[in-house]
Every structure is written in C-alpha cells, then in structure tokens.
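Encoded as structure tokens, the following chain is the form predicted alone, with no partner shown.
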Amino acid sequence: MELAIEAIGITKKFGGHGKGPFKKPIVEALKNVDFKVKSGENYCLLGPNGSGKTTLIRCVLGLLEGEGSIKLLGYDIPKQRNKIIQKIGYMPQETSLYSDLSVKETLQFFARIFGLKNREHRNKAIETILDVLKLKEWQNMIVENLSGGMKRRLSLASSLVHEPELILLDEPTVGVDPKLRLTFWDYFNELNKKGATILTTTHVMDEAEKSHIIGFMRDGRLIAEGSIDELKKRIPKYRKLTVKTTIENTESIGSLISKECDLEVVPSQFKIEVFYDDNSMLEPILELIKNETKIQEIITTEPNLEDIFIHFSNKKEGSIDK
C-alpha cells in the first residue's frame, strides 16, 4: 500500500543560541522517530501536552527544519511541497484567521487559495462546510467577533473547505463543546471513508479511539504503535478474570491455578483475579475454582486505552513497540 506521509530519523532540537551565560540550554523535542502513515489510513498520535506531538506535524509539513527526511504523497518535503499544497489540509493549534473578514469571506479566501477556481464547485464547498461544522448561521459574522470556540471551528473548516487528499489536525476539538466534538470526529470519519488520509493529535483517550492506528508519544519519542486490539496483544497476560467466591480465604486456591495454568493469580478476600491472554484457558481455569468453592460473580476485563499507554510509558527506552 501506498504511503502518504513517510518520515524517517526525525530529530529536533530547540535552543543552543547565544553565549556565555545568556546561551539558551538545548531542548531535544523529537529523538530519531520513524513515522509512516498509509494513504487512506486514519491515524492519531496520542500523549500528553509536551510530548513532541505538535512538533511532529510541523516537521513533517516542512514548517520546522530538523534532521531526517519526509516525504508527504511521495514528494520529498520541504523541496517539493509547493507541489502539494493544494491536496493538503493542515488545521494547527494556534487560530490563524484574518479578524476583518467575516466566516463566509473566510472561507471563500481559503477555497480559492487552495485552487478551487471554479465559482460553482467553490460555493457548493463553501456552503456543505458550513452544514457539516455548523456555521451557517453565523456565516455573515466578522471573525473578531466570534467565540474562542466558534474561531476552532471555522479554523477547521478553512482547512478542510478545499476537500484535501491528506489531512493534518493538531488538536482540532480543543475548546469545542462534547456535543460538537463528537460531531467532527463523525465527519473525520466519513472523510476518510470517502478516501481522504487524516493524521490527528490528541491527548484525549476517547478521541483517540475513533482512529484506525494510534501512536504514542512520550518524551520526544514514538513509543508504540497499532490498532487498538493490536496494543492490547503485546502486554502480557492482558485479560483479567475476577472470580468472587463464597470462602473468604483463596490464597490455596491461587496457588492451585498458578501451579496447573502457570499464570499470575492473586487471591484477596471471597475473590480471585487471574490474568491470561488466551481465551482458551477460562474454562480449565473455572473448573478449578469449581471444585474448590461456589462461584458467585464472574467478571473479565481487557485493559483501556489508558492502561495500554501506561504500560508502554513504563517501559524502558528503546526502539518503538511495534
């Protein structure tokens, strides 16, 4: 398959300048991070505020220099971006608007930046991305008039307005309310079903999990990476069976269950949890109890997005997980 953002070796540093003691200490904000996305692929890097996210997607728009290389659709980036820019949609963080226009004149400004020429294909752009992001009714409003909110979200359809072929969104949903944000991830979705690539970052779990890969992000570095079930198969015996008894002491029991199954038990007052990975192992594991003791309560969990990203934060430096 096709890749459409490919970046191997990224490194930034910030800082170095001056002399003496005014010499600004050096900041390694991204540490050799190889960083492939397939075209038609809806993925989403995901770590804390701090984590090199934001300076991941600059580098690879070519707005930052640092050392690597990256190619965006197959051309090398920064040489060739003037070659793309019009099948690239790029929503940063920080609100870029012109605040005398209003939200229509916004997005005629950008449409026809980004090549849509055509008056009839430009206003049917125009008036589908004020629909789907809720704008309409405030198409004819001045910019510096709008919401903090209201300014994200024609941010956001500015850089989708021209229906771009990959999309970059640094935190699109922040400051957006829980109604709406589920909106735009709705309509991320349907983008990428239609066969636009869209790279998000987030440090939200929830939003995270709408996206077909994730990348964790830590420290300057890509951690992990992969699909949902995927990361929940490289923690070791990631499923969890608690089994509540009717005796108060199960330490004899764990000991049965390690011993026959070779797995982790801990036993606690009326409950045992064990943990496994394959599903196979319940049944035996059940039958063992069974002979012990009354089951009152059955339960297994598998670990959440948030458990999965603290397993691989706690492990030690190293190539990425994948």
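If you're wondering where the values come from, they're calculated on a predicted model, not measured in any experiment. Numbering follows the first chain given and starts at 1. In this text, rigid core is short for the largest set of C-alphas that superpose within 1.5 Å between two forms. What changes on going to the form predicted in complex with its partner chain:
Core-superposed comparison between the two forms: the C-alpha position of P48 differs by less than 2 Å.
Residue displacement note: L63 has its CA displaced by under 2 Å between the two forms (rigid core superposed). Comparing the forms between the two forms, the C-alpha position of K271 differs by 2 angstroms or more, with the core used for superposition.
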Contents of the next structure:
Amino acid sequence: MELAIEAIGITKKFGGHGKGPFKKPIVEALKNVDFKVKSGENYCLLGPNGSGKTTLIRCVLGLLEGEGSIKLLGYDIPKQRNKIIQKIGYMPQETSLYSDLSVKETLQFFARIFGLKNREHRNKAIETILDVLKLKEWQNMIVENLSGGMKRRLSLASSLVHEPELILLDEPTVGVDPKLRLTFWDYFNELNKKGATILTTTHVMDEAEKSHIIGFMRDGRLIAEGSIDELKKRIPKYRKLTVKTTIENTESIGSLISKECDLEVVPSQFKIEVFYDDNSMLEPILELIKNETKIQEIITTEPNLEDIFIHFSNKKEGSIDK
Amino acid sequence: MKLFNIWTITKKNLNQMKRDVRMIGLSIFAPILVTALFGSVFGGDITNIKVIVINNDNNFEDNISTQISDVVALDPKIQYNITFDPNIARVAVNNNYSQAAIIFPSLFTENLLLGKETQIELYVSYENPDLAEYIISLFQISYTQVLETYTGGSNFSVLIFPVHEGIPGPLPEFINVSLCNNDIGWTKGKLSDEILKILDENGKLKLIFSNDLNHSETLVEKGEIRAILIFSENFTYEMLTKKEINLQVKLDGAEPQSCLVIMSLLTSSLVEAFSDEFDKSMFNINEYYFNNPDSTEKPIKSITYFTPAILCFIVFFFSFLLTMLAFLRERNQGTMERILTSPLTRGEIILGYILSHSILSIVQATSVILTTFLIFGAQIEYTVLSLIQAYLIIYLVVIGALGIGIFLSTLAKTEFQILQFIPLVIIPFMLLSGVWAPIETLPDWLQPISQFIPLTYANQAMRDILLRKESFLDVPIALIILLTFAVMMIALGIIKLDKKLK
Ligand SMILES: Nc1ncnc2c1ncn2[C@@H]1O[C@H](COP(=O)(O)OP(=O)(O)O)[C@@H](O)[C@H]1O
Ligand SMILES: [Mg+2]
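Return the structure block for the form predicted in complex with its partner chain; the form predicted alone was the one displayed.
Full assembly next; the chain just shown is listed first.
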C-alpha cells in the first residue's frame, strides 16, 4: 500500500546554543523516530503533553529541520514540497487565526492561498465548509468576538477548505465541548471514508479510540502502534482483574503479588489491578489479597487503551514494538 | 510568483487595516501632527527674539542710541524692552529670559558727536549660536545705517559679551561657497581680499574661486554649492571713492539655515574688515535667492524645507514599525505557521506586504503633501512629473523599511522588544539624515555616519526634486544607493522569512 507519510530516523534537538552560563539546555524532542502512515488511514498519535507530537508533525511538514528523511505522498520534504503542498491541510495546535478578519474573510484568505482561484469554486467550497461546521450564521462576525469553540471550528475549516488529501490536525478537539467533539470525529471519519488520509494527535485516551490506527508517543519516541485490537493482543496478559480494597495503600500487596505470581500489577488508592492470561491464577491472587485486606469488589475486564499505554510505557527502552 | 497570490496577501492586509479605525486615523493624522510640530518647533523662522535695551544716554532729545534701537526694532523678529538697570539685563540674558542686552553708556550721543571715546556693551546668549550671529550682525547693520548720517566722530567701540558660550549647537562645519571676484582693485590693492581673508580664517565657509558665474549659478540652483559671493570690478574703487560697499550674494534659498549662517558670517566679516571705515561707508549687500518660487529676496520657509524630508521620514517610520508589528503578530498568533505550509512563496508574501504598505504610505504621503501645501503654505510647485518621482522615491523607502522591519521582527519576541528598536533605528535615522538641518551642520565625526543612513539619500533626492526642480536624471547616485538598499533589505527579509519556524 502507498505511504502518505514516511519519516525515517527523525531526530530533533532544541536548545544547545549560547555559551557558558547562557547555554540553553539541549532538549531532545524526537529520538530516532520511524513513522509511517498509509494512504487512506485514520491515524492518531497519542501521548502526554511534551512527548513530541507537535514536533513530529512540524518536522513531517518541513517546518522544523531535524535529522532523518521525510516523504509526503511520495515526495521528498523539504526539497519537493511545492509539488504536494496544495494537497495538505494542517491545523496547528494553537488556534492560529487573524483576530481582526471576519469568518468569511478568513476562509476566503486561506482558500485563496491554497490555490482556489476560481471564484465560483472557491465560494462553493467555503459555503460547504461553513455548513458542515455550522458557522454559517456567524460568517460576518469578527474572529475576535467568536467563542472558543467557534474559533476552533473556524481553525479547522481554514485547514480543510481546500479539500486536502492529507490532513494533519494537531490536537483538534482541545477546548471543544463533548457534543461538538463527536461532530468533529464524525466529520473526520466521513472525510476519511471519502479517501482523505488523516493524522490527528491527542493526549486523551478515549479520543484516540475513534481512529483506526493509534501510535503511542512518549519522551520523543514512538513506543507502539497498531489498531486497538492488535495492540490488545500484543499484551501477553490481556485480561485485567480489578480488586477494590479497604486499605488505601496497596503498594506492599502489589509488590507481593508481582513477586509471587510474576504478573504485571498496578497498585492505586483503595484499588489494585492485576493483568493475567490464565484463569487459574485468579485463586492465588485473591488469596494473597485477602490476607492483607478485606475485598470490597472484584471485576474482571479486557484492558482499555490506558492500560495498553501503561503497559508499553513500562517496557524499558527498545525500539518500536510491532 | 503569481499576481493572484500577491494580491491575496495585500487584500488580507487591507482588510485588517480597514478594521483598525484607529490605525487609519493615526496614519492620516499623525503625519499632519508631525508636520505641524516640525514646522513650529524647529521652525527656524526666528521670531520673538527678546532683546533688552538699557539706555543711559539721555541728555539729548533725539538720541543716536534711540535711533539705533529703533532700527534694531524694525526687524520683525525682534521684540525689545527698554530698561535702565544693567544688572537686570545681565541676569535676564543669563537666565534666558532674553537673548541679548544692549547697553548704551551715558553721554553716548554727546561723546560720539564730540569724537570722544565711548563704548557700547552687547550681551548675547550663545545658547543658539545661529541666533547669536544673527543678533550681532543685525546690530552691526543697524548702527552702521544710523551712523551713516552722522559724519562726526567714529571713536567708539562695541564690546561683545558672549553668555552661555560653549554649549554645542548645530554649527556648520563646512559650507561650500563659490566666489566670483571681479574686483580689479585700486592703488591700495584689493579690499575684497581683506573680507575673504577673514571669511577664510573663520573656517566655516569653504571658498571656491571661480570666474564662471553662469556655471556657479547652476551649481547653486542644484544645491551643490550654497552661495556665490560676487565682488564687482569696481568694488575697491567704489569703496574708496564713494564710501559704498557693494556686494552681491546669490544663495541657495532651498537651504534656509545655511543662508542664515552665510549672511551673518558675511556681515560680521565685513564689519570686521572695515572696522575703521564702516561708520563712514554705506553697506549695500544685494541678496538673491534661488529656488524660492515666491520671492528672490529670501530663502524658503522652514516648513517648505521640512516637507520633502518629512515625507520620507514619516513613510519610513510607519512602514518600518507596522511591518515589524505585523510580522511579529503573524508569528505569535500562529498564522505564519499556516502561511509557511501553504503554496505561497516568500517573494509573494513580501510583495503582498509591499503593496499593502505602499498603499498606506501613499495615503500618508498625500496627507503630508496636502497639509503642508494647503495649511502651512509650503512653497513647492508640484508638477505631475515631480509628484510621480516623489512617489517613486517613497516607494523605494517603503521597500527598504519593510526589509529592515521583517529582518528586525525576527529578533524580537514581544511588542515590548519591538519598542526597543525605536531608539536603535528610528532616532539615529531621524537625527542624522538631515530632516530638519542640513547634513553640513552636523559635527565632523557624525557626518560620515549619516552617509551610511539610506534616508539621507532619500531626503536629498526628495529635496532636489521638490525644491530644486530637478529630476531623477540629476540624482542618479542617491537613486542607486536607495535601490541597492531596498534590494539588499528585501533579500535579507527573504532569507529571514525562511520557510521554517525558528
Ligand atoms: N521551539 C522549541 N524550543 C525548545 N523546546 C521545544 C520547542 N518546541 C518543543 N520543545 C520541547 O520539545 C518537547 C516536545 O514538545 P511537543 O512536541 O510540543 O510535545 P506535545 O505536542 O506532544 O505536547 C517538549 O519537551 C518541549 O518542551
Ligand atoms: Mg502539542
């Protein structure tokens, strides 16, 4: 299958300039990342703040210069960027709009700079996007006076007005209310069905589940990627036992279980979580817990995205897990 | 490079400007305000010079001292008071209540008529040296004129007491003056040489000898030389036989401050050269001013002098500041990130900006031209051709300002840091480019610096075109320098506008 994004060996360092006491510390925001997105995929980069998602997108777009090689839609970045730049829609993380233009002027501007020269065509594209993102009744309002959610919608509209093939959205749903969030995701999926490749980033787990492929980022590394089902299966012990306890601190019980049974344990307040694959293990685990505290509640579930993320994060170092 | 893309940027900028009513108001009224301030603060048109006369000479009905004071007072710039206490006068000059004090001793008229020795004291504030020179020469001319009618004794002297001397002021270092000395002399030799010797020793005027009056006149008209001193064939002869000093001076009226300096230097050296003759002789200096469309008897008004330079300066200042702010905003609000990931090229972005800013600058320039012309009566005869050329120079200035603006905006992170560029760029540009005083009045060590400021050439070219009725063909070097500067700055801007985030 064709690759929409192919980034190999991306390393990006910030700082390091200046001398003596003025020397800025070096931050390694990306550490030898290999990152590929297939054409037609709906990919979500998931990772906590500061894990390097924005930096990766900026590198991929050629906005930042780092080590490694990048191809977008088959063309070298930054050398051949001009050939495909019109086919790319990018929404930066911060709302980047002219506060003193009206909604319509804003869309006219971005439609024009992305090459919608024909007036009729352009006006139609603007009408469509205004409709889809429910901005029509505000079209003559000055951006400064819009609410946060409306600004977010306009920011999205500005990135999509030229109907790009490859869509890069950096945290598109930050500051958007839950209802609108759903609308956004429905719209992304619709665009994806029509053939657009979509790359989003988020730091919220349940958001990521809406995408087909999830890539975990942590400390400048892409630590795992795949569909949720694939990722779940890659956890060897992919069932989760949650036991609610009466004592608050479950650390000592946790370390006891992980020592005795050789299992992955996540202790927390009034609660302990154990990952297991064999039902015969349940008996001894519960036995160990019962010795220390009273059991309030027992639940067994499939692990969720958060658990998967924690699992991959705990695995020390190593390259991308496939 | 696509026109469509350039216009997209321009249109966006114009849409933004249109919303900012305050900015539109500011860009139209600020030039008017600045022009008005320049005209009145640095007016150069000296008025209300306060002179105190202490007249102790009171034993005649018609005192010679009063006659002299009256002649001084005839000058419309002088406002004079009479007092009888010399101490008050000295204190007044010391404290700047008054620019000068003239003290006539008692029995002045009587002693003068009897040929007895007598002395006038003149206290002059040198805080403004130009003004001091002006007052001294005015005083000398006045008493010479009065004493012409008295053939009596000449046994008096003037003691000049400079007050506040040594405070630096814009004293010219060199003023080029051409000299046509046709004086063939008389038995005693050439008296004209004595004047020239004094002028030469003074060192402020650079005398260039020439016998080609026509050529010298063109040079003055073009502003390459400030004045021509013409001594007639019979200069010495007339002086010795008719007691007439006839001298013709032709000046570049487009440089009023230099004219003032030249005239006061000339009169004071005349008086010095013929100190033993002056009371018996008649001074007859014929002044002729080029480049003043209203009159050949005086130089242009200072508002006329400022207008071309204010045009350049205002346009430079606003383009520079607004470009820095606009690019800083693009960067800080993240729209630059979008533009940089669009098909727009750097050249298109810059050209789009040049276009919108030049529309703004043309509005400003027009507002300066109209204000100075309609309200302040600047004596400039605009023609279609001169206007076209003026606007082209403005265009070059805008381009240069834009380039520096883009370049410097990358060095600032906040609006506050932008403010710090004002003293670094704007103030030197304003002070050293000859906006309100000719470059030749700058101290020696600053003159070479002003040669490195592109606005100097814009001001020069603009003055040549508007005040001296020259054309682009007459100012090729200034144009080449401006063009080179504009191209260099744009190149710098393009490099700084690298398609990357910093
Ligand atoms: N322009 C910059 N200068 C210095 N450090 C930066 C810059 N941009 C990002 N970083 C650093 O790089 C790391 C990754 O940041 P970022 O890509 O913004 O993370 P995310 O988008 O995942 O929240 C952070 O530690 C951040 O501080
Ligand atoms: Mg980010």
